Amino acid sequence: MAFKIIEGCVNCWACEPLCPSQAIYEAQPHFLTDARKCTECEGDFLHPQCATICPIEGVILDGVGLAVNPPGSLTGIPPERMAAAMAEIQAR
């Protein structure tokens, strides 16, 4: 299976120069993956490479459709919690 970038990618470019197997590739709106190519990282790296860098939480999907990046990967924090953090960092 491949991964796949969907809406919501702001093309950053932080995942292209990482992709082992050359996969990502720039298009409009966002970046694609050639599903061909992506090996999902296997044999090059034990977590793949795209979502352990991306910028955006939730854009990068696994062959069944879910996040590889879901919401609270980056931030630490679980989306039930997020509206009370957020308001705790507003408040200070």
Contents of the next structure:
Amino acid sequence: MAFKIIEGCVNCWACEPLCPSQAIYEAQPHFLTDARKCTECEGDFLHPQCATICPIEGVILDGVGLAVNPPGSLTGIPPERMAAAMAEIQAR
Amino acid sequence: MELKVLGQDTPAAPSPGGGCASSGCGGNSDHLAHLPEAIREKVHNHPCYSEEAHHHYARMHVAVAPACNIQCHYCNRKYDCANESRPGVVSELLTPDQAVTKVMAVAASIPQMTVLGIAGPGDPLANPERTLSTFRQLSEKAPDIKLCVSTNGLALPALVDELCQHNIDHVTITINCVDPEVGAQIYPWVFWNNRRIRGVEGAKILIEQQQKGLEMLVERGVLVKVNSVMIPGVNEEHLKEVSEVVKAKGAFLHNVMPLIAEAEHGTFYGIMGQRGPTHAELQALQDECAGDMNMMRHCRQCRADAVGLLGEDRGDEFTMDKIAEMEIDYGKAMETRKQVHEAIEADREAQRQRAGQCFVSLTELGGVARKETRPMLMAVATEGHGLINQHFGHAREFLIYEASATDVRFIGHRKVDLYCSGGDTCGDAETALQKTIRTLEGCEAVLCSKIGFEPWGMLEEAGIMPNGEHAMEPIEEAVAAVYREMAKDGRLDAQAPETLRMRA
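Next, give the form predicted together with its partner chain, keeping in mind that what was shown is the form predicted alone.
Below is the whole assembly, all chains and molecules, this chain first.
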């Protein structure tokens, strides 16, 4: 099983040095993980390090494809509130 | 009210660094005059630490530090935006080598540049290799540039000694609270010892590290400025305590900044409708904290890749592809820089002398009108050098001064085009001019080099006296002169309407 970085990653470099398996690498348009190297930090850390420091919700998926940090979990902004604010800005 | 005759009522012998140590002195626009000589020497040409210096000297930030180890409710980590101007936003992320090339190019093109800071767009100390490598190279290649760093403080204790090795003598720590309960409303989480720690527990760790880092820096003789973001309803009362604590621990300057929160920034506070402070609220808190220590009022909350004088951003002139085409002879540039800095110092000294004379003449008022005159606010349009040298219509910000019968005091700045120029957030039919006039609310005069017919009329209508008669004069001298004229005309006898004063 391996973690995956998807669209939305802002290339902040926070995860890269923390990975105990050197499975994360710089790429365009965003960082990627090497599925052959990723161990989900098994045996190294209690919590998978990339997803534990990542500041962007929804951009790191776990082994079964679920967002480790779902919307609202890092910023504290309720997703419906975010959606309403975005709709309001679009309508201006 | 007593009118002080400067140089008579206070035995203020001119210090070797120039200027005057009395607090009512017109030459003391810096409010740093009472600091020990060693500290004044360090900050006298630092635009971020010295209010007077910021008229003359430029700074730049290089965006080498994208990673962060905490989340703040006023920050959105999607940092790449060309339209916004607020901390934590950049257009182009640089490697340390690119950053060094950029610094050399800017220093050669803008000889007034004295300071290089690393401020983000994440936390510089959460990117220790990139940050320290930049400093290491610059301390060798550009020894005439001051190096500074700003940080949230979480990683500070662990890195203090390495920072000191790189000749960094200015550090800014952002400290918004000393109480974890308050902190939990500002910081949703911190990354600490390989865990994401939320709420009060996370805030407590951050606060402990900040305070420890502050103490360690002071022990090692590093100058520490503390930045605090004023968040109405969250920490504005608490910041008075913060000010006392950080002063007791040896921070030399406290910078209380207003929260920037707009929905379009996508931050927690922006989306949740948390408001920033009004000009009056900010000023009142700064005044209260100023009783305890040096208060900074000229901060422009720069982007993490800003270039130029405070309040201006010439970053577009120094993108990596433009720099690649420049030829830089740094040895020669250092010579030029030295000459330019000497000329600036001579200019500043001359302005100080003239300001001193000007304030003595302010006391002539005593003979004209013995009546007590009230203090008032004036707005100033300037492009730098400490002069009234900008057309009203070109001003993107105004400096606000309070003039009274005894002195002229710098209060702060007000931006004309607000932080995000990406969209119109201010309502329907309001013109740019109306917005500008609203920005100047509470001021009774505006000083500029020139002004058009239309704004003249609208300003007058709004109770703000336009004045273009002091073009190219030193700001404080001109403000004092206008105050004197208005006092002579009897326009400053009565108390200003309460609403006017309160909104200042």
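Numbering follows the first chain given and starts at 1. Note that the structure is a prediction, hence the values are computed from the model and not measured. In this text, the rigid core denotes the largest set of C-alpha atoms whose superposition between the two forms falls within 1.5 Å.
S.K.: Superposing on the rigid core, I want to see if V10 changes position between the two forms - specifically a Cα shift of 2 Å or more.
M.R.: No.
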